[in-house]
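Form predicted on its own, single chain, as structure tokens, below.
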Amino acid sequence: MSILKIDNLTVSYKNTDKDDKATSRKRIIENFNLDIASGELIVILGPSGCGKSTLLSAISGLIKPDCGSIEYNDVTLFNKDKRISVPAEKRNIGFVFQSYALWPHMTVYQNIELPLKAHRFSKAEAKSAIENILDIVHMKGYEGRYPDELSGGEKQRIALARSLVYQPSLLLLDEPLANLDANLKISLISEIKDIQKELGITTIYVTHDQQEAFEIADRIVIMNEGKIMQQGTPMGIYKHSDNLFVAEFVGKNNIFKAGDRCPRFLKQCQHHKAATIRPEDIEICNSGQHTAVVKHLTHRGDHIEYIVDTEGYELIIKASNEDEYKVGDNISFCIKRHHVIL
């Protein structure tokens, strides 16, 4: 059942132009509909620019979108049409920002206790409610120190604690992660998705860095330009593209379009707009029935990725590192032809 229900949902900006002062109206996100189930935690994928911010602000009221409605648990939020739109106060809404957005000049227990304060609980509710989170998200201890003092994992705990504190009903979280190094993005990856199970909270996560999307994701929606180009479980999105700037956008793939020269070990691609095999479905063998020279190749830790040239084409082979081949070298190689994407 959907909690949240996005329908024909258009967002734009005014745009000026500098010469001619004149003002016209850029689209960001056009047509978009989106349903998303009780509990569920959704990942927003796309590159910079595609609408995924704008999208979490108009969910919450941060902007007013061109038309379209959102309703949430039957409730609607907007509506053009009616003429509805819920203040963003009133949507019991949590937003996580990449920026923390903590005030400087308060501690972790006053920077927690501000939307308690607006939602007027008592006191001791506050303070009950205060300890409760920041044990969830391990910073007990912590209420006495200033954002100043806390490293920025430990801001982004804080700033997820104060989103959370007051138990809204939807959690928005934009590129919460982005300031953090590698090691610290992976263990918040994991803390996150364990206490957004914890409390069952409907969530909508946003990021342009796909390692982070496959491993939080329940279900991945890759945007670009405005619009949604896919939704799906992220195995299912990795293995399936459905178009062309999925399959390129999605990891590594190698792609041959349409105009192209097809290679004879994809004759099956003559007749489509492009054919895509992923790195690790091209296996080196022995006994494979087609050959190739090594161009180039780069450890990848528990795997080594080669270039080679084929038939005139290069193709990217995700190998184990068990046997290296140089530069130079001819190998054999097959292809697990169900994995062939036409």
Ligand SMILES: Nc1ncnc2c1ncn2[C@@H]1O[C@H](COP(=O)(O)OP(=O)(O)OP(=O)(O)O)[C@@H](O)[C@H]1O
The other form holds:
Amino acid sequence: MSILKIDNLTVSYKNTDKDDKATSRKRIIENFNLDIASGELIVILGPSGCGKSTLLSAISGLIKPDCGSIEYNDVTLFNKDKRISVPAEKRNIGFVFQSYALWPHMTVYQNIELPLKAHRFSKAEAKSAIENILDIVHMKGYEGRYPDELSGGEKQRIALARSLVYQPSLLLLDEPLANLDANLKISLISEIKDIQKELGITTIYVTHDQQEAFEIADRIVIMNEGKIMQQGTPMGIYKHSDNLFVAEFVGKNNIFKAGDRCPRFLKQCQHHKAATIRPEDIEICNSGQHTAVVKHLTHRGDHIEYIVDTEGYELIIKASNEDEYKVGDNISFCIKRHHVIL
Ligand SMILES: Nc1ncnc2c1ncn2[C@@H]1O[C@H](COP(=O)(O)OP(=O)(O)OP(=O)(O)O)[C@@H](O)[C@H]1O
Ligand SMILES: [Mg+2]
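Output the form predicted in complex with the named molecule next; the form predicted on its own has already been displayed.
Whole complex next, starting from this chain.
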């Protein structure tokens, strides 16, 4: 059962390009449809500028779409035809913005208290809610600090606490872990996921970081130029790209497009739009069916990534670091799995 239903949403901005007519508008989101189940954590993954933040702003009510509708739990938040547009402050949506947006002149406590005042919590209710949420984000004891006395990760946690403290029915996170180092990201990703599951709060998490998306998502929605290119479980998306954009955008892939001369190791691409082979689906072995020459190699910690030349094609191969080949070595390989895009 879907709890958030977005139908046919189109959002545009006034065109700011000097060459265009001042009255024209630039479409950012087009005929966008998305259903989200209660308690689900959806990741919207897409390149910079594809409209991810714009989508969140439209859901939260900060900007008004051109057409379409947004329903939450059978309540209409926006419907162009019915002329309904619930103001942002009445939507009960928690929002963590792309930048932390904590007030620098307020303490941690005062920052978190702010939305509670807007939601008319009493002083006592606020105190208990703040204590509870600081416990959940592991920031008890930081009440009196100012934002510039906190590390990046601590600020992110306070921003998260502030968005969760009044128990919103929907949580929107816009690149909440941007600007953090890799280790901190990994620990905060699992913390956010735990908190989200513990509170059972339906969440839309926006990022352009694939690793983050694959680690945290129940379901990933790949977006490009304001449209959904594919949606599915992280594994489903990784294993089966519906189209070339997704095949090229998600992870590393060897891609052979129709029209290219077809390599002997992949006859299938002649009859389809494209064929893809993941680097880990190629095996270097002594008696492989095909031969290649090592052009380049990169150590990636737990594995080695080779770029090899075969029949004039460059192939990326992910191989174990037990046997190391050198540039110029001849190897043989076989294809374990490939995927065709119709
Ligand atoms: N207020 C605005 N007025 C006009 N154009 C805007 C406005 N805000 C964003 N845009 C444009 O809309 C497009 C989508 O922007 P948006 O911020 O939604 O992208 P994004 O997917 O969140 O990108 P990023 O990953 O870089 O944050 C961009 O081309 C941007 O320049
Ligand atoms: Mg953005």
